[in-house]
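There is one chain below, alone, in structure tokens, taken in the form predicted on its own.
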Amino acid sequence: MSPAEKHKLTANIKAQGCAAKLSPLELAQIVKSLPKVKSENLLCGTDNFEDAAVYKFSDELAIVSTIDFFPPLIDDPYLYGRIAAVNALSDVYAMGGKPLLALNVFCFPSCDYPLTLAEEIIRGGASAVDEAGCLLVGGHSIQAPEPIYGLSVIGTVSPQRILTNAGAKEADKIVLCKPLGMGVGLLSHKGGMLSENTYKELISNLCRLNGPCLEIALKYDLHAATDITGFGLIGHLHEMAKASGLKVRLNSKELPLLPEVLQCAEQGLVPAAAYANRKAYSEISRIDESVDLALSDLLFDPQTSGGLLFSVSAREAFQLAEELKQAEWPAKIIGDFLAGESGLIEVF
């Protein structure tokens, strides 16, 4: 028996992944008291839930900023190191920027689990920077009582072409890039009910990089981006909504989503985050009657390592659509931004 099969990372935790993250009502409860940040150079903050800050140096380059970490979402070390630096670099990328440089963030319980576990946590997140061409300079580590690893990713981006979540213009169209259910798939396969072939597929993804999707849509006019984590698709719709003075039409036909996840979904199998994400975000969605529970679920699944997601014109979207697919994106045109009610989200 290896010492991963030994010692199982996901015995003791609580959540798994992005579902680990703060409900967006306790986090607002939380952050409201902060002092606004003013900077003629600090080009995105904390105003509008920006996946990353960006501070301007001069005309040619800007940094971005970025920090994400969690607790382990499946026992295998190497692969949890590894998606935990996918999720983190891709902020960089959801802002338009290039991963520079990363530090590891790293909680381990070096009582409970053989430092073994640790250096293959670490060595997959190794992998997935070194896949982004950037440098693993350091970081720091903890003693804790659950493992938890991440990733403080600085990267570079040119001040006139960053994405931000507040770009989006009326009659856009939303691209995304990644399928859904990534909650629901691991909570599955937790429970052994999801296939081998699916397993895979959900890893897969999780693994995958999101850049070399930035550099297929940065060849056309990106009006704004984000990727969708632990808010879930209309938590994370929502806030580009909102900051871009919008509303979503979302089709609910069109989803991309992982194989069986719908199923599982119907079961029940769905983790608790999601249901805080409904919560939060049920005055803001208006879900018609036809569209299925176990669908509208994944519409609130929290996402680990998800997809990127673009506001992009009608004349472009469907050739971005369809160049990301021939790049073996699973990308799918998702629905609209309109002009009405700023971040409300309707789905039919």
Contents of the next structure:
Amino acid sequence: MSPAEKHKLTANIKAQGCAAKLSPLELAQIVKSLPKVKSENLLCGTDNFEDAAVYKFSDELAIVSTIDFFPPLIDDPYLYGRIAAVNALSDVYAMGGKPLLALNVFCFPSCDYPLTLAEEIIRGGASAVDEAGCLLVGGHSIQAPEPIYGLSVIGTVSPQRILTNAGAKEADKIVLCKPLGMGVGLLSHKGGMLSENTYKELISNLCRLNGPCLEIALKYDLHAATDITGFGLIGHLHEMAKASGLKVRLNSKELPLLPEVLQCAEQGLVPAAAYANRKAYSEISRIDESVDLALSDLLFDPQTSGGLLFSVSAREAFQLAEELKQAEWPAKIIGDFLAGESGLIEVF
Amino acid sequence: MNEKLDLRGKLCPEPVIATKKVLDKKEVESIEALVDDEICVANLERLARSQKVHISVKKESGFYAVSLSRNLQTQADANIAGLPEAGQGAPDNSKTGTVLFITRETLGEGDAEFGKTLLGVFLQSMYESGHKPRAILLSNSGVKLLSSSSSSKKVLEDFKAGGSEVLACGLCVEFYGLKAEIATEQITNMFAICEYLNAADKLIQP
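Now that we've seen the form predicted on its own, could you pull up the form predicted in complex with its partner chain?
Starting with the chain above, the whole complex follows.
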């Protein structure tokens, strides 16, 4: 038995990956008490729930700064490290940036687990940082009751090319680039309900860097971008719609989904964070009665290492989706931005 | 066959997985599962929906008691508009059998206290006879048999444990102010009661 089989990383973990986030309501409550910071060079701060902060140095250069970490979502330590790092790097991509430097953030109960597991986690993380063309230059580690791993990342972006939540325009199309159902999939795997093939597909999506996806998309007329993580598709779309002063019409029949997750959700394998998201966004979402309950659960499902989501002009959306598909991204046009109640998500 | 599962303290997704495993066994007719929180309840509701079994939930102090049963159809067909307790469904008409229809809290007329005792003796004798009614339907003051102070409550629970359905008319429960004392899963409506009576092979009305 390998150390990873003997010491199950997820044995006592309540919420997996991004499902461990504080709920949107809890987060709003604590962020409220933060002092408002203002600087003419701060292009993105805590307003609009952006994926990362952006600070302008000159007309050509701004830095993107972000941090992301979570407890183990699977028992394989190398893959856990890899997924946590991919997920952290994604926030830089979601702002249109390129990762430059990364620092490890690491909590590890070395009394409960052998150090070889820690090495594997870090090694998995380093593989993603390296593949991103980013430099892993250090970190900080402490003892803690449960393992936590992630990265603090600094990236660069041209101030003219920042992709925020606020830029979506009326009649834009919405393109989503990874399948939904990571939260339901992880929970179902933990319950032994996922087939081997679907598990492989889940892992390959979780481990996949969003960088190459952004690179393709940057050739198009993008107006806004984000990545879908803990608050689920509806949560992140809502932030974009609100920041852009528009509403969204979402076509539930066009959603890219992992295989089997719909059936798993139907049978009650829905993570707690999906219910928290549903509650938090109940006021701003209107889901047509014809949309199946399990499908609507997936709209609120917390995604770990989820896909990039772009708001792109209608005339280019189809071509963008096509080019992404050719590069084996399961990209789909899932809806439109329309004039209407700011932040509202209508699902049909 | 009825199964009891204590799933308190188990981390998600274990409660729903464990319940599904038991529900997958064909011989299991009903399950009573104890779970910690609303999330588990919501997931069990999804499971019940997907497996087309009836579900009812009772909030206890610090946990939830969730009953899943195969006997009743899902509630959709049987709702009567305007009845607050119209949640319980009509029976599966392919299942017949003996039905006891109890419309008052006494057996026959005469001295009230003696009548109550006599009804208890009747139910106890019926239970011990080994004839297992398909359903015992309670209406008007008959619903009082399920109140916590009733001496017949115990024998009705025995019938239920033995596989008989024990159901009370919702309007009557409301009228006699017994809502808090009777489990939601045991409350039905007049539509369902009519369906049971029509489907019965034999009707006994003490």
